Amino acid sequence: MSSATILKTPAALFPQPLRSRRPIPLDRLIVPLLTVLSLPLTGCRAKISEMPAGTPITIHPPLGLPAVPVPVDNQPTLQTVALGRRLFYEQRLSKDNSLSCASCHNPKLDFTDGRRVAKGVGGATGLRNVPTVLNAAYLPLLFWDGRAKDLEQQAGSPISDPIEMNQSHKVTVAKLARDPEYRTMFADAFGSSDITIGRVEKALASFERTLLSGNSAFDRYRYGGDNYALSPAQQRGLAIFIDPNKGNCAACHTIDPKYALFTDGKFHNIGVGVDDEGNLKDMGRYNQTHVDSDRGAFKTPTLRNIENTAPYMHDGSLQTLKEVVDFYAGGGNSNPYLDKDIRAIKLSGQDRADLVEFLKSLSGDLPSNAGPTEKR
């Protein structure tokens, strides 16, 4: 209700017009005014809180990963994580009740879908390869082009995307609100049974922050003090990976002294997605920033669990790790916006084989209690 409405309404209730010159008794002024102030604000409603309720939890990262960053307004609780887990596998989030988040981020495929590009409702074909959700909690920006600032914003996007789940947020909320079990779960997670898209996004994000993978052979070797965790070939591959004069892979797929995300979280043009005439088929990050240097640039993907998440690159154009190594060794495809760190490198056949073996050592433990749950 606007302030203009509040100011005008008392005059309509006064038994005598305001323009009258006769004095109005004080009691005849106060009573109508109190009546107006006590009226409900028609069309207005107190904002539904989206702050989590329930039992707070701490997410403990496995060996090789840092502490998980969480926003101050979405601290994880047992209840929000449980709700997010249920929603992650909920097919009613899609227009025809056929797809869930897990349709593209399948836990049996290390939270990818194994396809070249995503497949949406009605067989709609996406534009890009599905990245894993594992360790996405650490990324400063989400999606290949960085259009989401956090997991909360990312969670709601596929639901309404016309070539993904293709369902408005309003319809999604209405579907969930018809289910008494969901109303109970939202009440447990947020303090009331109200269902909003903001609460849906927060619950999904809280669950996704628990999808961590570490404690790989590499982690045990690098951070656990196990000198035998890597095979001789994998140790040679690691040396190539970090050598700026050879593989130079760690320039973008970073390894820090106490942990390794294997991504710098930044965007690079590596020469993928160039047609026969040298034109970029997908502008990537440029579509978000409109900065020329971002043309054809895509987010550096994590290399963790890379052995199990083929096909590779933002367009799913490479099928094997050998193809990936060969692509980089060849310096990518030339285009005016190619990243300065992409250049042809001299790697022998043995070097390339060792590098592939090292990449296989990055497969870590998968999160427990992350699969679909039975209904109550």
Second form
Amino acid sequence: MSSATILKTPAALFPQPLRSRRPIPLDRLIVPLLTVLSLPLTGCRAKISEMPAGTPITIHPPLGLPAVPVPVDNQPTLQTVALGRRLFYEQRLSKDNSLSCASCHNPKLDFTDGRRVAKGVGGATGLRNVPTVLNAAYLPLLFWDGRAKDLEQQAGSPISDPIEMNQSHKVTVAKLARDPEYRTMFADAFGSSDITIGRVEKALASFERTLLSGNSAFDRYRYGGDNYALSPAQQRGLAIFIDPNKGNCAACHTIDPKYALFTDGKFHNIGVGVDDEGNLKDMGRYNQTHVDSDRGAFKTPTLRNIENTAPYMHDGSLQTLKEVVDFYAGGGNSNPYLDKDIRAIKLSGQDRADLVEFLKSLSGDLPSNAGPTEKR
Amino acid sequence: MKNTLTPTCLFLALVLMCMGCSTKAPLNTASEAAPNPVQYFHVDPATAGEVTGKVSYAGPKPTPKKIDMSEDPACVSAHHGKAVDESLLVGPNHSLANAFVYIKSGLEGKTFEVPVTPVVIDQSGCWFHPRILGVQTNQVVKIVNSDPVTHNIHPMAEINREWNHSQGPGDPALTRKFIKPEIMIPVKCNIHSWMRAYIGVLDHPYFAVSKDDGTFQIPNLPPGTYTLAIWQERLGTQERQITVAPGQHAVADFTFKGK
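Moving on from the form predicted on its own, kindly provide the form predicted in complex with the partner chain as a structure.
Zooming out: every chain and molecule, the one shown earlier first.
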């Protein structure tokens, strides 16, 4: 498996047109050139493979969730998931050994921290509210501004972020390498006891792909054929949720025929974070794309388990689900880049109360085998 | 070319650097002493006069209509006492409250200082307090939510920028400004349809809201001839010319016909 990728890499690095332009003399050169060039390149990669080893596993999604997308080069194995789980609760990933991933993504709070914004090493204040890790496996882009393309890329970022765990990847790798137990776990998970940040990221990502939550009252009602799973108020709330002329919530918090992620994975300006001058405090997605319509746009968060993940919005500015529903009912905060779908909507007090009740039906089963492990 | 450019650039860079350092202080004073310093008009207390008057409503006293807040149970309990429509507040002796009286013309060419004290509008009991308010251009309007519910204040301005803003329970006050004169800006809450206020924005301090007994007072007015205007949310507007002689007290009563 690993040797196949090694062979592929240099060829891919070599631009195609260059090879076809001058066929005869260069072709003779290219073969030795390729070999020479590929030696150092493959050398680096070949030395420490980041392909998972061990026993491949299939992640079975609970009721209401689709199959889990898994990258070709990081098929989950028993060993990578176990390693990822250990790393997720590893405080040595932070500069002063005080914080692990779970410090902000606390399983007791459905993998959030209950704070307005994240708190990093030494009490550093983060910029945004901590999103849940539950069902993050399905997100096409990670972070509120979508700056990571997959869980692997996401996983390494908070470790080195100065206002989060504030530890360089080099130091992280060195700290872990001093622990023989980790060397064994990495050997089991990747075929050699070497530790690289790439392996750390892959293991964390694989563990996170197992953090699924479904089989909520909503799922049992919608996908499980249990007509009594939702209370009458919750059923009314669901109707408002999906009605384009009422709540129109499902326009972004999507419900599909066979599953529901409650997010379109896209970015919208809903008017959160508008200052007294009418300006946006955080440009969000715009900082990644520099597209005007992305100013103040943030990723649609999932609504699964929303009852347990207060406070809400990218800046944690809303405390309760009632406040969230009222925020939308009033049309948010005006600003020049407000999403066209955000407008004042006519919802009675009863409608708004029903919506809140419906949101409470989205609390699903929590994954087993997700908590901290005892030392072996 | 290259040889001449390099020293030139270096020289320019040096000059720029020196300018950056040496002219820093003078630049600041230059910007403080702007080319056209605003000359604020100050009223001479020796000659200042005032306008007072009473606003009356000639029609039958309207029976107060109850406001149905049942749409939001939190509002029902937040509103201590029964809520009635306040768009036409008629008191004893036909007195009309909540009419906005202001100098419409006659103050041209005078620039008035912006008061440092903000004007406060409170959302309390799912109601705007006050309902009718005047503010000077660029004066701070402080918007408070004293309710246990979310409001979404929405001044439907046409001359100023129209905006709306959500304010949850316990959220800090908003501070906003209106930069152009506008009579009157209707204000609503995007969530609670019955909430209404009106903001009059003027570039001078000569405005008043009639009290429960219908009276109003516009003091400290420089002598002159003015157009005095009155606005009431349901009864429309009226105007009249008044002359305020030095140190004198002009009286202008208004009567709105019944509807």
